[in-house]
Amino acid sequence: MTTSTGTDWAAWQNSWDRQQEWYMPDREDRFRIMLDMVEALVGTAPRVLDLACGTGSITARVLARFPEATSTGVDLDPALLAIARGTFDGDDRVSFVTADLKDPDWAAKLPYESYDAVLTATALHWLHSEPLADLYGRIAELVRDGGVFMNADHMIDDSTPRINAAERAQRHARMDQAKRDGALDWAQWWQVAAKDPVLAEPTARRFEIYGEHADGDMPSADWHARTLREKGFAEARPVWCSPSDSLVLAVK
């Protein structure tokens, strides 16, 4: 979709996907399993909260698979939200909220009091364990009984250091080759965004908020599942994993 500003939002979405896939070649696999589990547990017309939504990557895939779904995207990043809002402009199934997930009252800004599914991917690793556990408690309050929460992210098992080192070396060797073939990394992608007439200003604001990159903790999938149960979910476990990432599913 190209708007009156001349911005091709679909091109920005594609560019974001390619940049993310440089880090995660199996990115679509986790989305596929995520949506499989949404369908299995809450059906094909879910009310979804796309948590730390970025450009709306999850929302796009939810609506492509479930046309009767609705989605609320929440994020603080003004540049990624600009892409998200431009992409879904005019789609009454979608709304976006600007909020800081570290603010205890962030959920008060949402249009609904409860959701069938709260979904997030490659976003919550910028939180340290204690605020992430607090966030999980708030999410448990938002998910209806029988509803689901899923988090796909980099989750490190510190009990396997040799496996971790070998996996990381191989992954980074492949990333280096992809970069030689022209793939953009995180920093390069943001450099392009900063030069765009429409995204330059929100990109500058984004770096005022976050800096270069906010790195929190990356606890194991077992930690995530245990913490989710402690915070109010009845069941939680990984339902997909790669050598470096996991998708943890919790059911209220």
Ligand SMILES: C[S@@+](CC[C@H](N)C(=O)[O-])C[C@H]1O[C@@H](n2cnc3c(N)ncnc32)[C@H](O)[C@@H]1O
Contents of the next structure:
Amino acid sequence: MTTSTGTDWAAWQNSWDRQQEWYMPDREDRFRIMLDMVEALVGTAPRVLDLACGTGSITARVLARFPEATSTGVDLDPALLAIARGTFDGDDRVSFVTADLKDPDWAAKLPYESYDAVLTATALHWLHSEPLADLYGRIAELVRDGGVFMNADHMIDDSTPRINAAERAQRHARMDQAKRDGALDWAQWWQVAAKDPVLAEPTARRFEIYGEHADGDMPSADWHARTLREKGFAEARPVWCSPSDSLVLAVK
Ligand SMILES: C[S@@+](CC[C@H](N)C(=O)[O-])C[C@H]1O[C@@H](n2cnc3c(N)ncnc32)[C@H](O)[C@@H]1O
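Same protein, different state: after the form predicted on its own, show the form predicted in complex with the named molecule.
After this comes the whole thing, all chains and molecules, with the earlier chain placed first.
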């Protein structure tokens, strides 16, 4: 839909999805299993926190599958948040918060003190392990008893270097082919955003905040599950994985 600003937010969502799928062709599978586990553990009307929400990809899929859900999106990127806010404008099930997840007080900006499900995808590798462990402690405080946290991300098991190298080589060969066929990578997508009349200014701001990309770690799924248990979750383990990515589920 094109809005009064002349911006076609659905087209931006679509192009964001294509860019992310260039890195993760099985991205929708990850989201589907994530929502299956939401339904299995906290039902079909959850209060969700879409952590590091970007354009609100998780929120969109939550509301499409669970119309009675509500969602709070939190992120620091002004351009991706502009797309998120434009997309969900007028939907009172959704709100967005600008916050830095490395700020110890970020959760004070949220509209609720607790959530049934805190969900995140392709984002926490922007943090180093130590601040991520601290963040997991704060997330454990935000999830209600019996509620869930899920993190779908690139997670690397250092004990399998030959498997990792072979998987990476194959994945990158496929990405190179998709690029020759016209797929936009991260840097190219941002070049397009920088030329958009509405997104140019927030895009310039996001480059001041992050540069091209923040620097973080990609610990193993075992590290994530262990750290989540240490930080207050009763159970945690992967519920899905591909050759490169895992979805770790923790229950409080
Ligand atoms: C690759 S995007 C993924 C967005 C969305 N979850 C998706 O799957 O499409 C990573 C997101 O993490 C956010 N992010 C990274 N570090 C952050 C931080 N310290 N505080 C808030 N958001 C952060 C970025 O701004 C970006 O929107």
